[in-house]
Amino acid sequence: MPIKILTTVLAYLCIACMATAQASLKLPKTIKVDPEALTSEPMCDPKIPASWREAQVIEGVQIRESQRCSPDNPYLIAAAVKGTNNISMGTLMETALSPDTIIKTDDMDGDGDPDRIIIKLEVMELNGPSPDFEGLIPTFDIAPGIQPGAWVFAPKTSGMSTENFESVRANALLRLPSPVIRVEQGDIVQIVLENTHYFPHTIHLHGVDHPFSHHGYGNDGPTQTSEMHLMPGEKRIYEFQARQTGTMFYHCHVQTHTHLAMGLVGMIIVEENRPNNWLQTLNVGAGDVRHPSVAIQEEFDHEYDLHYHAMDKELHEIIQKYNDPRLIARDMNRRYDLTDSTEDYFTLNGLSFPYTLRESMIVVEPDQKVKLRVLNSGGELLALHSHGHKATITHYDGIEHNPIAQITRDVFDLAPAQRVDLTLNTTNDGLHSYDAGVWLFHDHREKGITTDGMSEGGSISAIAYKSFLNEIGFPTGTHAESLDSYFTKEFYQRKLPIWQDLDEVGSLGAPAGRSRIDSIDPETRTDIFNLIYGLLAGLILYLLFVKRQQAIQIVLSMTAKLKGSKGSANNE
């Protein structure tokens, strides 16, 4: 009796498969996702005043015009140049910096600029859980609706970590990436790390000329060789007087395989010494340097800091699971296996496309020279490709390459932790530049242009000529598709058919009938098919077991026939 039941079940499964196949021959209608149902965002952050884009003078600091949609706070730039100890209270209040965040004193060489620099950093968490409500705080979106947990070195702040009492969004100082630190050759620099986090941390000055120890304390970062862990609530001073210029970086050296990946990494730039060289000591968010050094202005029209980073979703979700540091330490230090990791989020200056267009476009005009400082702090090779231009590699890891042997190309390979300096020449000669326009600038590893596997995303940016930008700093006057769909959460949640508007009939839109198996997300669909395959395999094995005697007889009979046929062939 059981055999008959099982046979009947198998028969019905076969009939269902045939019916599904026949039904698939009848194509369903095309449906369109209603744009009104999307959580569309403005291309520019509406909370940033348009006046911030203007060229202006604050506290005697000349701040250049910004063509970017989301420019830096000019008051913050002024504070970074003069130091928080040398500005008015009114300017300081516009920055959210602490009064002792950047202290600049002592013109020791008498050339008109300060030579003793003190910078105070904190350790902050972004997109972490809260014990008070269901949600993350403070939030920082790297793309629409994308909020990986992260840790950052942040300038010492005054006030709340959020914008205000009614918001859970992080204030502008607390963000990816950790800020760019810019000092002058020969400056005596102290970086004071105040550990405001629940884990121990340190700072390693990677590539920066620094002594091994300072006043009896470790000064290199590794807890295995240099110093003890900096525990929560403690502070430590890292001191150096750089003798060599170049593009360097700094990062936490406690459990580096996770702490660096979590975002505790930033660039350090040592500029050439010049008279009256008041530097923009912090470039929060990286990108365009709106108050470049004297040496840069002698040779270049613009300077950009480009910090590329990649994140493993599994790692960054660990801190979003618990409010207990012991559980986070267990999962991060003992259960998480870096050798099995995959990078899911790819960022440029802390953001992924389309937000990269807000802050990190390289805005140029014809016949200019632009300095690009590039850091790869991800765990894999980076292959940067510039459309329409070939830039020249002038420095590797802060060291000038032989001018005679400098290479001009359109793909630049950076290993993890590597830095290169590029000179971008916008002379339209068919080599350095092909023409004015909006030219893509991206990682040519194709996964680098995805966000959690969804394209377009990742670290895509552009070399954009000023004449091709509209009044808010976005590409216009081109024949490209609309960017509106990329500024929706639904796009990165895979709810929006990306080609539904290519033609009037929606020939590449979504089929109707959302209850069909193809409307189920791929992971669930795989689980369903695996279940069906498992049931079928189990039924077949059960039938073979119950009818094993008949099966054995069939096998023996077939074997005897094969032997008989072989014997006949041999006799012939």
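Note that the rigid core is defined as the largest set of C-alphas that superpose within 1.5 Å between two forms. What you see is a predicted model, and the numbers here were worked out from it, not measured in a lab. Residue numbers count along the first chain shown, from 1. First, how it differs from the form predicted in complex with the partner chain.
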The other form holds:
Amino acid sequence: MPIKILTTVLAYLCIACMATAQASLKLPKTIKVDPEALTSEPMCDPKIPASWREAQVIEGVQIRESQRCSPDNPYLIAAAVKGTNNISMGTLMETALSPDTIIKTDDMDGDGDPDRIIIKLEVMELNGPSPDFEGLIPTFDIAPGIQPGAWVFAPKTSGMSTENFESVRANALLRLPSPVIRVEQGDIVQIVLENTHYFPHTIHLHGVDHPFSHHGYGNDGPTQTSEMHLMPGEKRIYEFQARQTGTMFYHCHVQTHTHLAMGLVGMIIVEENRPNNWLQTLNVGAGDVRHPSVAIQEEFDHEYDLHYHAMDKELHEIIQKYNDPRLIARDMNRRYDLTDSTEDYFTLNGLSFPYTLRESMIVVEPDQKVKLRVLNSGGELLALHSHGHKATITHYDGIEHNPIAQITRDVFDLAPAQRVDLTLNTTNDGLHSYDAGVWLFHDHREKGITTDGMSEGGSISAIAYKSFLNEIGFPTGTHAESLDSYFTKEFYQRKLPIWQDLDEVGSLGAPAGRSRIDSIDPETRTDIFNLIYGLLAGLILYLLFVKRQQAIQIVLSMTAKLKGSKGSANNE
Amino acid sequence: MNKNLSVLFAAILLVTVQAHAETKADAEDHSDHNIDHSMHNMDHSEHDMDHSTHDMSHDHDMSHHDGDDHGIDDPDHAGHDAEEDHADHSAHGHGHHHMDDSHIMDHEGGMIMGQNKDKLPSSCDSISEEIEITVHAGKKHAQEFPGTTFAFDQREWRVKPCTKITWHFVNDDEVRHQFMMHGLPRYLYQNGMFHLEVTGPKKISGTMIVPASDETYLVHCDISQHMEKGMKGQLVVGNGGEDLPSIPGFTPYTFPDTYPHEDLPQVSDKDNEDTIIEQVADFLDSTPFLSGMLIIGLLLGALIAPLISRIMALRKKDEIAE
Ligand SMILES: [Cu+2]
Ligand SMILES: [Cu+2]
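Form predicted on its own already given; the form predicted in complex with the partner chain follows:
First the chain shown before, then all remaining chains and molecules of the complex.
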């Protein structure tokens, strides 16, 4: 009887082994994600008129060519240079700015440019919630399908927050990053903050020469030392007359550990005083400066504002989880723990790759001198690397470095809040430039080239020579992979096996699932198995219970036998 | 125990009402987005105006301000004095810039769009009456609605069909607000919109004529998160259409927040002690799925109760038998 049981068990095991061997001989096929099933976006936003890329004159303002897919709106540049008070209503209507957003008056030193500048900023939420539907409004994608809730200082606008009533997309002025502000040394500048948001905010002018207070109230931003919270619906005037030049920045100083990361941070640049120096007061979206200052034009062929930022996904989701500001305040101020956080999104000028290619490439030609102003507003060190070039650090935090001691290198480290000015020389001498081409320009902390860990993403951009760009400003690189798959939501949702098209057979594509039971997700599978085991165990227990008399007898007889054999062994 | 029982009974009574309110809100779900699905672009070129006659630069000549005594070589920031009012200097002494009668903008961004003083909607034989309505907007009007930030002082207006309304929109805050109405007939109102916008504290007025049909029109401020955080209302013409969701004090949110209890040392306040009815109402308001679950619970209870009583009865029998 026991021998019979033993043979049955052995036979079963053999069959099981053979079945497994049989299965492993035939590995699953490679499956391919259907490109038709992807939500592909055009690489270049078709709504942008091609004429925006051309060099042109609007309202007497010279605007340089900008050979990229998403150039800045030239009417907006004209308004930023002349002031919204000095342009026609027609030009103003092309910008959606309010007529009082930039007021320029008073040539105090008689050198042909206005010296009294008023800039009005509002606080706008992007990708916020609605109690009426499940989507977000107004939306701003930093990469395909990536919509972190954010706050920005935005130039005062007129009309709707969205493109139109049908659309949930934010109008072009409401975007990350907060706009770059440019003022001239000695200008009397007023930044009027109109708090259109549901939380209190302030402005701190980091590195800019500004008085601690004016007219008896604070001018520095921190609510502990300088001023009261600027509550929703209130406005405040920040005023300064900067004696020193340089690349600085501004940010909110209420609950700075979250408000800065939320996007309330932008660059502010004090330019040298020159005659007839009409500055582009706002560079919305940062990047290419299409109307550089007189001093920059004297020395450089191009100027680029490069604002690097980083965001923790969990922080930016908080404002999307609740509509009630008290619950948002509870989570942001008391539940969110920055010391336990990790950064997930890395942006250059408010966008991540591949959108960085639309507007933030450093476009150059051979034998040029290019000014790069760089800000790191992320929470960690930045390690920028320029392929094919070594650039020279001329300024730290707006202060010129001793010219003899200036360093030329290919990795630039920026602490949080740090600014450096770089001079990029495109002379092909094997040192400053190795060749013309499309050379990556990226953070060398490798997570900085990911979007929530998915590569390529993050703040990747490129130094692109004009001859390597097509008519819509994209790299023509015939030797490189197609960029199409990056312009899909599915890529960043991890639904696209990124190597499936590397060869004809798809040798590194995704394997098909093995069997029905394999294709069930692991948790459900475990649950099913547990259920079966439970059923079996239950049946056995039931049988044992029903046949308990026999079972007891078997056990008794077996123990008796064992005892008997033991006893006999001992006897021997 | 008695108190708990009365709470339960009150809850049962309110369940029906609550469930009704929720379905109503559900039905309204996307109404404010659907209203104008046919709505078209606010393309700026559409309300382009005559550039030559409406040039904004003419009275802002730089020479106006020449000769000011704010030297840039001023070492001690004396130039910062008396600047306070300067930010607003552009606001004074300039009239409205008419682009056309239906789109007017002033130098501060005060705006009237879709104004209609005399064109009768095709559904109206004549103007039924002429009225003026003053609406205030601002943070202070949100105070009576916890969990909102901005609001209008009134959130529902009822008018007869074919009424000519002059709206006086008073912004009590120091930032921009809008009074934006959607869904009007397009042959009279560009993009189906009537829109007043002004930076406060200031008033702006505009006139419109409503059509004859029973309709409820969305009124809101479109500045990011202003409608979501309370600045929303409805204009009911005649018998009106369906109510819009999430109007403070009128209609519930379609997707309400939940409020778990937080154990905080609270300020003791005798006024904080709510009546039983208020407690029940709050309880139901704060737990949106409760009504359905409560009914299931009641049904289960009704089924289980006889079983329990039978078991009890059996036990008693056994005891007696023993
Ligand atoms: Cu803030
Ligand atoms: Cu508003």
